[in-house]
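Presented as structure tokens, the chain that follows is alone, the form predicted on its own.
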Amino acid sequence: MKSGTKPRREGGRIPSISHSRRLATAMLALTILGPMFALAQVPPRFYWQSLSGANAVPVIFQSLSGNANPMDPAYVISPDVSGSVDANVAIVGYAKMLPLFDRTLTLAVLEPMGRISGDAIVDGRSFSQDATGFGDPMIELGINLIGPKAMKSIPDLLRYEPKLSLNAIVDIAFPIGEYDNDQVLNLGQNRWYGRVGAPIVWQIGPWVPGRRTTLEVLPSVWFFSDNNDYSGGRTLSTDPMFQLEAHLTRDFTEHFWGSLDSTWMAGGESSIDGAGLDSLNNLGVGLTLGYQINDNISLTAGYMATVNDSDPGDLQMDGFRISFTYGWHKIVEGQKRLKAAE
């Protein structure tokens, strides 16, 4: 800490070194990495900042069901699909935060794997289909544009308050997942896709663990290349899709928090060999709960479902997600070793 700089008080008291360490590791495990496939939504508190050099590895389990392939963020409601499509998917990944010109740069990668099953219509008859294996890996590059500068020390982290923060992100998925052109349902999508977005975090009220409240909004646009080998060699094309996500998050205790979630998707009209399908205009709502198990490990669980899905051509989708995230930083781990040696 710089000479003459007083420690930040929280709730009228000066944080102890052990409290500072707990806060730092909690921030590591809470703020880095999460799934991006369930209703194409990024989890709440994903875009909070943490220490430069922080790392995280998540293990995520999702159970999804709907009338479209839940592994495809375009959510193509195809006449070739009959009934419900179910997916049980595990996602693993890695993320790192780095300083860049006094701003925080985030690099993340996700790899889905699992099983998807449902009924497909071929020549007017319904057949069961399923696929297992790996999906398309996705990477994200993000940079903070407005808000606190990159945090390079524990005192920087203790002074962190997002206030009004703005990031810019670019996501891209690589079409190397499991794909069979004889099937409608696949884990891989056999085409490039990704998005650009501008996550916003707005702090509401005091920034004290146990009392933190945020409103988080992410407007983004998804882009899709053509799949020229879709289900028997046809061409699947999808227009850009606009998505707006929102989370209202609140601490219940220092280690337990919740969020009310919503996502709206519009556009993204698809066509198969030039035959147009319905565009999306769907709203999903959900709930997320998070708990800090220990210094490094956090647990989150969430559920989301579409609500304006009464018409036969509407997207109908719901999914449950549970994730364990392990976060660490060499400075924090060094403090823990010194504490253990005392």
Second form
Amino acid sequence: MKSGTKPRREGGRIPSISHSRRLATAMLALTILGPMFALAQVPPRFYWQSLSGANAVPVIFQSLSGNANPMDPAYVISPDVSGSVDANVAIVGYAKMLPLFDRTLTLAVLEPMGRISGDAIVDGRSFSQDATGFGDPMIELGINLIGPKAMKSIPDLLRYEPKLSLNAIVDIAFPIGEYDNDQVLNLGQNRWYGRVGAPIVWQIGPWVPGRRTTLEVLPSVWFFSDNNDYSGGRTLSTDPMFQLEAHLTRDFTEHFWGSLDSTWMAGGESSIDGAGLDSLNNLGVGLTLGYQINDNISLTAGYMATVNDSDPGDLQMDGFRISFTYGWHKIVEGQKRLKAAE
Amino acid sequence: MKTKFTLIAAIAGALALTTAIAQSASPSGPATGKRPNIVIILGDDLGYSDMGCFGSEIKTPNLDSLAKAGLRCTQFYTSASCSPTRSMLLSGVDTHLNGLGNMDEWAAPNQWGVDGYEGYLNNRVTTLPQVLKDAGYHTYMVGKWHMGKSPDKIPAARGFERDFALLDGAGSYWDMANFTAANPRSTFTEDGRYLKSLPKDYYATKTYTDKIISHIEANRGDGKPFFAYVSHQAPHDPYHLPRNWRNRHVGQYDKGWDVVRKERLQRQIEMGIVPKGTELAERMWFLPDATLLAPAARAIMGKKMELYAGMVENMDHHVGRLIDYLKKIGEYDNTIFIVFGDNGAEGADLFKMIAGTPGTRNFLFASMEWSQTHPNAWGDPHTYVGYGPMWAQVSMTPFSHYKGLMGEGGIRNGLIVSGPIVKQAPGTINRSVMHVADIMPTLLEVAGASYPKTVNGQEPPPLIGKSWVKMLAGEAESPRSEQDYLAWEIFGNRAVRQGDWKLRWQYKPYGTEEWELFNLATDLAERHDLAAQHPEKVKTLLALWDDYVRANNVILPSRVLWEGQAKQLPDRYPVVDGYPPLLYQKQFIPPPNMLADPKP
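Show the form predicted in complex with the partner chain, please, because up to now only the form predicted on its own has appeared in this conversation.
Once more the chain from above appears, this time first in line as the rest of the complex follows.
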């Protein structure tokens, strides 16, 4: 776990405030997309319900490149300085499904960790920053409002069809991740943030493995508190930001599926010490392939990139994501043990 | 191809004409007055207790409405298998003489080439539609035929003016898919021509109903009565069903087969279908007590029954469409309805028999065409679901056994008769012994027709049935006397019934391979073999059996489908509810005031 700023060319000095602002502007733009690539962008089919009592440990690895920091909502690399950021982030989590008044309650915690490095050329000078360690942990609380009742038995699971399901989720990130106020590239963000959202899963056609099709939409609003120790003690403020994720998923076989993904973010105008930056209006598109390896393990691999990024000042980012999820339930595991003993 | 079909059709037409001329020797001519229309609704593998009016929880309001207006008959018999029943329905002649001495699919080597065992309705018999047509009826047929596929054997050649027929014994409800590599496509005919494809939006039960209505509609108003044979494929497996019919009983059958059987029996007693005190037949010895199964197992097996119930309800819905149509055109009140299932409910795993084992061509075929096995897909094309012996026993409540076997569950079925020939109080329950072969003489009498003295230049085999007309009119208790008897043989299993006594012989492991004697007046479930106590009755019934064998050229098969089953199934022991107690004992809960923590 370390963080530091080191000059790559012509000595080491932190970019001037104007340069930092320009950097912050670009990175803030990416911050809006940042959750898409980092914490907030969940894989397709994430909000399908499962058997009450089921447990899951997701491990998500992301490799991202762009002109902003995907982990920091205020770090900007101005396009006219040709900044770039690379991030290799892993997110490990735990999720459990429980029944609550016959509805499915989902509790999840996600912890990001990894390495970020960024380049910036300001006034002909290039600087490199990097940060490693743990980011801000996030918890998610979700409950199904419309859709099948909580699945309390395997027969319920056998009969599960989402049809039209609507959940309500609340995410809260705790500002305890690695943070160094001497630099603008950090894994932690030194402020509270979170979102409220309403994931919707709409089953299209039959719910038969090999033929399942879903349209999944997640509208959400992100909220940020101020970071009062931002890059040298300044104050970073960010307005609420609207995000809309959408996935059109389709089975190819019983265990293999694909998804067309998109995410759009708007708003979230930030300011540093009262100086406003641009608000966001970014669209990313991508695709995901998923495979259920066995009863316990599923795998997804995806790619996403910004598309409205042709202007020099636009956010440019793309990233690969691979996720493993290990799930288990004591009934299923018990049956396996008995079968193995036969 | 077109030329070939034209030629086939010409041959079929010529044969039909020849047959018609040969058979028209002795019609008695149309009776005076407006003769009733006749609709026979046949449910394929429909069980005795599957209609609401016979005690089912399955909702069949349209069939029930026929029962409410007419008569329910509780001692109606068929063969234990389908095409033999159909052959007796349409010929009135015993199966061993009419060509279906055995099912075509299971004919034994010693039966090959023997008259009466051709595997199709042979040309020595005439048919009900042929005689009715000669007597001035329009004759229409839709649905399953299963009595021959070549041009001289199809419905158009056997007396039906119009048809839309599945010639095979079963198949997809959605398309032309059939079950084996050798017979991958079902064969259909429409009005005597073999179909190259099926109509758009084809679904068997719906399309059959559409077609029969269109047949009736086409000739409506010409003054002639019609005979409509609605031979539904439903509810025979595979349970193919539109999605909106699949989820009408979700979770209802998770309670298990024994509970549902008890509930049905209770309703049957309350309705008067069976007498008070009737026992349930023993659960088949190889079936578990459902209460001991895990919820998931019960749910999966229950879902099969949910689907079956949907099949029956969907069929009832389409029967309702036909009823509504007849009411709309003013013909309902002048229409006789005869409704029944063709044999006991299906307890065998037909798909397993068909698909075979890995490495066989049928297994490969099933892998390609019939391998959609997920429960959520059940009902779709390419799925094959049957509900198994546990639910077949439910369908045959309160009887023992099911299709193919000689227990009452194999051969007895619920019968509804309604219409102008029924002159008893609406909703009456009749308990006289009746047989599917009775329908031919009954309807000939209704139509004012008579059985021809020659068929194709030869004297036809005798009708074995008895007309119901007097009984339906309330002028007789029963179409049979106490001396009349019925006898059965299929797949080597055999039985004979006279009065309340029934003698039964079945292959192991389902039977003892000894003659067993039951008194059906007191033992509908055939639990108590009385052969040792009543040797004189055994002797009497054996003499009748011998008489039946001689009169009908019964040739017991040298090979049977029961071969090897004693080794495949568990050893047979009596099934006693609650045994062994070990599996049923519950947690002991001590008195609360005697609870204590361990002492240090």
